[in-house]
Structures are given as C-alpha cells and as structure tokens.
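There is one chain below, alone, in structure tokens, taken in the form predicted on its own.
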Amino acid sequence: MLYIIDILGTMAFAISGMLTAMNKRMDPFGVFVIAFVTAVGGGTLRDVLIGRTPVGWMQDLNYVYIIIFGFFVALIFRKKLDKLRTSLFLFDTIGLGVFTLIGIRRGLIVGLDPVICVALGTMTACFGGVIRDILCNEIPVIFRKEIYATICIFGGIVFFILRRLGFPEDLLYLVTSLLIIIIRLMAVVFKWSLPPLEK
C-alpha cells in the first residue's frame, strides 16, 4: 500500500510541476523536465546524500513510467486540469505524508541520527517543489507561503516520539502519515502560515 501511494504521489507531484511549467508557457520539453524534477528531485537529493546510488528512480523504472504517463495524461487533458485541482491537491497531500516517512525510513536503514532522518524526510517531501520553483524563477512556495516543510518536521518528531513509546511499526507509519495529511489539509482550509520576518 505504501508503494502504491508513493507511485500515486509521484504522479501527483509530476502533474503539479507540469501545471507550474505550463503557467510559465514553457515548451513540451521544458514542461516534462519540470514535471520530472518535481516528482523525483527530493528523493534524488536524499539518495545522493546518503550514498544510495544508483538513485531510487534509476533502480525502479515504474517511477519513470508513471511520470511519463502523467505527462501525457496532463498534456491531453490540460484544459480540464483546473477542475481536477482538488483531486491533485489531495494526492499531493498524501504524497507529502508518504514521502516524509520514506525519507525517514531511508535514514534509519543507514543508521542515521533521528534529527538527520527528519531532515531527510522533509527533503524527500519538499525539495522537488523547491527545485521546480527555482527552475521556474520563483521564490519556493515553502519559504514564503505555506507551512509545508514545517508539517514534515513536526510529523518526523512525532514519528520518533511514538517510536520511542514502542508503537508497532505498521501503526507507527500509518498514524504519522495520517497526522501529516490531516495537518496539511487543516493548514490549507484555515489558511495557516508562518508570519514573515520584518526588518
């Protein structure tokens, strides 16, 4: 189930990257590149940092196939994508919860400190969007508007607290991912954001 949601989250991230690129009026190749880096950029950076090479999407081509599939689906139905924004947002939110835990798990597998594991989880979930925004010449959304990365960090802290309390592994992953998803939904509904720093 975690793998299936991971794949769906990858496609949702790819399509969100496409939407941004199309708003910037890029050509099809540019749109595909932005979609690709949005979907796998965070995981690629994480794998390089922990020395897991070849990186994940090179070992499992299902990620590449799902991005290509998402690209052509979005290309064909691009005029209807605005109506699907709510559904894409839900997949994106689910992907956020799952990608955070995948990053944490990768850190645990190689025996890293919990603080570094939380950083890896946050990076996995958020840095594809950071790379997308930089390539699109924008200040990354996570630095200026939404409490996106903060939710991942909070979820990672809760993960290790529950782990210390002896939660079963399956329940641990389920509870933590649901917590991240629920807080993300609430943050958007109630327009929660961190206040900007003033001079």
Contents of the next structure:
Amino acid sequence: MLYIIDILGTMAFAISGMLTAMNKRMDPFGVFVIAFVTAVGGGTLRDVLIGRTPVGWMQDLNYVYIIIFGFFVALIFRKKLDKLRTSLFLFDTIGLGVFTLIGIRRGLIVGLDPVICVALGTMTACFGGVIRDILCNEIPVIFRKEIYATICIFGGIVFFILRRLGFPEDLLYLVTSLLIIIIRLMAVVFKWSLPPLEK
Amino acid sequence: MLYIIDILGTMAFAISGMLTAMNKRMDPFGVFVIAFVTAVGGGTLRDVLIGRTPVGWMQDLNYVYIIIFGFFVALIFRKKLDKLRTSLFLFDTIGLGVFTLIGIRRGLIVGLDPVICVALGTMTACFGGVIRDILCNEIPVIFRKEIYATICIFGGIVFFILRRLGFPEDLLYLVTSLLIIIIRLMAVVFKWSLPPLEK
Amino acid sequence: MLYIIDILGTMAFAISGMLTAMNKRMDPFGVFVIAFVTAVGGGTLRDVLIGRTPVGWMQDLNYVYIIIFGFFVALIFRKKLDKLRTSLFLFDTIGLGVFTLIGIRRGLIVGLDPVICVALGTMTACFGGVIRDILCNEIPVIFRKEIYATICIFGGIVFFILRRLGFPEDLLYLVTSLLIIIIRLMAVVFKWSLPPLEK
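With the form predicted on its own done, generate the form predicted together with another copy of the chain in the same format.
Next comes the full complex, this chain leading.
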C-alpha cells in the first residue's frame, strides 16, 4: 500500500518537474533529466549523505520505469496537463507526506538521532524540487514561497512526540503522513505562507 | 591505450571548462575549479552514487596532474585557443565516447542493471558539463541544445544489444565508443538537434 | 580548544549565510537552509567524496545545535548585525584557517596523497560558500573576487613542507592555521585580489 503511494508520488513529482522544464524551453533530454531529478533527487541526496549506496533508484528499477512511463504519458497529454492540475497537486501532496516518512524511516534504520531523522524526512520530500530549481537556474521556490518544507518538519516532530508516547508503529506512520497531507491542503486552500525575512 | 585516450579526453574537457569560465570573467582559482569540475565532475558524481569512495581522481593522481598541466598550457596559449577549436572539439568528442563506456563498465563491475549502467555512462560523459554550467549560473547547455547526451544513451543501448548477441568484450568497447564518436561528429557537421519541448 | 574554535567558525559561517539569504528575500525556512549549508556544506561535500558517511554533522549534533542557536540569535539581532560586521569577519577568518586544517587532517586519516589533502582542506573551508551562492542563484563569489581559496591552498602547501621538515604535529596545525588567518586578514586590509582571467 505504502509502496503504491510511493510510486504514485514519484510520478507526480516527475510530472511537476516536466512542467517546470517545459516552461524553460528545454529539449526532451533536458525535460527527462529534470523530471527524473525532481522525482528521486531528494531520496538520492539522503542516500548519499547516510552512505546507502548504490542509491535507492539504482536498486529498485520500478522508480526508473514509473518515471519513464510518466514522462511519456505527460508528453502525449501535455496540452491537457492544465486540466489535470488538481489531480497532480493531490498526488504531489500525498507524495510530500509519504516521502517525509520514508526519509524518517531511513534515518531510524541507520540509528540516527530524531533531529537528523526529521532533517532526512524533509530532505527526501523537498530537495528533489530544490535540485530541479537549481538546474533550471532559479532560486528554489521552497525557500521563498508557500509553507511546504515547514510542514514536513512539523510532521516529523509530531512523529517523534507520538512515538515517545508509545503509539503503535503502523498507526504512527499513517497518522503523521495524513497530518502532513491535511496541513498542506489547508495551506494551499487558505494561502498560508511564511513572510520573507528581511534585515 | 584506453587509458591514454581517457587522459586526453580529461584534458579536453578541462580546457572546455576553462573557456566557459574565462567568458564569465572568473579569477584564476575560479577558472581552475571550473576546469577541474568539468573534467572529473561526471565521474565523481557516478562514483558517489554507486559508493565507490574515495572517488576516482583521489586515487589516481594522473587525472589531477593532467588537469593542472592542461590548465597551464591553456593559460599560456589562451589567445590562440580559438585556432585550436577543431582539435579541442575532436578530443572532446573522443572523450564523450570513451567516458560513456568507462561509466557503463563501472556499473557492470558493481553488478547494476543495464538500464542503470546506461544512465551511469551518460552521467560520466555529460554531467561534468552540467556542473560546470550550474557553477557558471547557466541552464545546462545539454538540456537545451544539440544532440549530445542522447547519443550516449543510444550508444549505451547498442552496447547492451551487441553484448547480448555475444560480441567479444574488447571489440564491444571499441565499436560502441567509435559509434558514439561518429554520430557526435555527424550531429555537429549536419547541425542535428532536438527541438524544445513545449506545452 | 580546536573544537571550540571549530564550533565558533561554524556559527560565523552560518550567520554569513543568513546575511546572503536575507538579501534575497527568502522566507525563514530558506534562510535557515542557506545558513546550514554555508556552515557545513564544505565538510559534507568532503565527507561524501571520501566516503565518510553518515556525514559529520549527522554524527555530532553540536554542529546542528550551534547553527540553530546562531540562527535564532542572528534573527533577533538582525537589525544590529551590521555593527557586528567586524566580529563576524573575524570569526569567519578563524573558521577559514581551522576548517582548512580539519579538511587536511581528514584526508591524512584516510591515507590520501598530500595534493588531495590540500584540495580537501580548501573544499572544507570554501565550498559551503560555493553551495550557498549556487542556492542563491549567483556565480560563487570565491571564483570571482578576493583571495580566499588561494590562501587555503597556500596554507596547505606550507603545512606539508613543514611536515616533511619534521615539525611536531601540534605546532604544525597551530602555525599553519595562524598563517592562513594572518594572510587572510592582510588580504582584506590591503584589498588583495586576483585579476580576472580573460581570453
């Protein structure tokens, strides 16, 4: 179940990368690389930093295949992607919740401190987008607008509080990822954002 | 033989990096870093992702020395580099073919799937240039213009088809790298390029 | 003693990152990430390239805490940071000297060649700033202006000359880091810089 959501989230992230790349008038190879990096970049960075190599997508080809599949589907229907904006946003939000918890879990497996695990969760969920923006020569959007990464951090903290309170493992993952998804939906609906920090 | 070509390709990549950096009015340290990163960046990224650390150039200093050598030579003759444009382009193209196969071989050694090996080959050959462009604050040129990475992918696929057909190992490397080199030369002579992908 | 200086240097680097990020009108999360990356990015890159994972700051949380602490202090006093410019510059310079030697030491521990150790030292001291500038969509400042990285390289070379001459270990670290600090101070006072390299 988690795995299917993971795969759907990966595809949603890939398509969001494609949309950005096509606005930059990249060629098909460029668009594919951006799609790929947006989808697996966060998890790849996490794996490299904790020393889990060869990195995840090299060991489970389903990620590669789903991105290639998503790439061609989105290519064919690219004129109609605007109409799918809501579905895409929904998948992206589900991905945000699930990826955060996957990152936290990876940290726990390696035996890292909760503070680091929360950082790894946030990285997994948000840094594919950061690398996408750097490759597209933009200041990363999550550093400037919208509450996005902050929700992952909040969700990660709640995870470790509930964990200390003795919540059963399975419920813990479900509740926290749902929490992240719900807050993210609310943040977009009510247009929450952090104000820029000025000197 | 392969090793000498590898070293020549490294130098050609380094000098191509220098040319980009000098157009950005960088100081000598900046130019050197860009030259270095253009030359070994793709292989370094590959090594980090598959967990082959310390990365290649830390274990074989010849790469470092040839880049330093190329740096000073190009520095002295920098007014005349325009006249060497054709030789440089030739070395760069040879590097493209050889680096792709070196990347594929690294993947095979670690026992990775052919799909991942092709990605590693392309990365080895093309991502030094991507990192160069990011450090120079440009959208990577291989995402926008010219058939470059696509040829590496094509060459990698041919490699695995011939391999399955039972081609002898040595011939396999020779034929595929020559194929990449020839297609690249033709792509430049006939000005082949992928059209931008638009919504 | 070295450890305390290391921590102070980390904080100074973090605050220098914050100042850059606030000029780009980033939100608090963005400012924090830039502060973090400026402070530990160089050491993280070094650890990844030599295969020391999980990377340093994941294993010693003091780095994380001092950056969080520095972040909030600088946030509260952000209107007055201009007056602290001299203290900040001093910490930053001390950080430059200490970080270079920490990087060299890491290389020696792994048994790498002196040439590579000097590169690792320079990377540790300077590449946090490079990653900061890339995330802020700028050409890295150390590639364009001021003598900064070049001093680390020079200090590293002196380190290995004195080492070969049989200098006692402790004195070696002290003398070389002081040398880097003094030259950097002089470079700023006398406005030394490398001229851009042009074709």
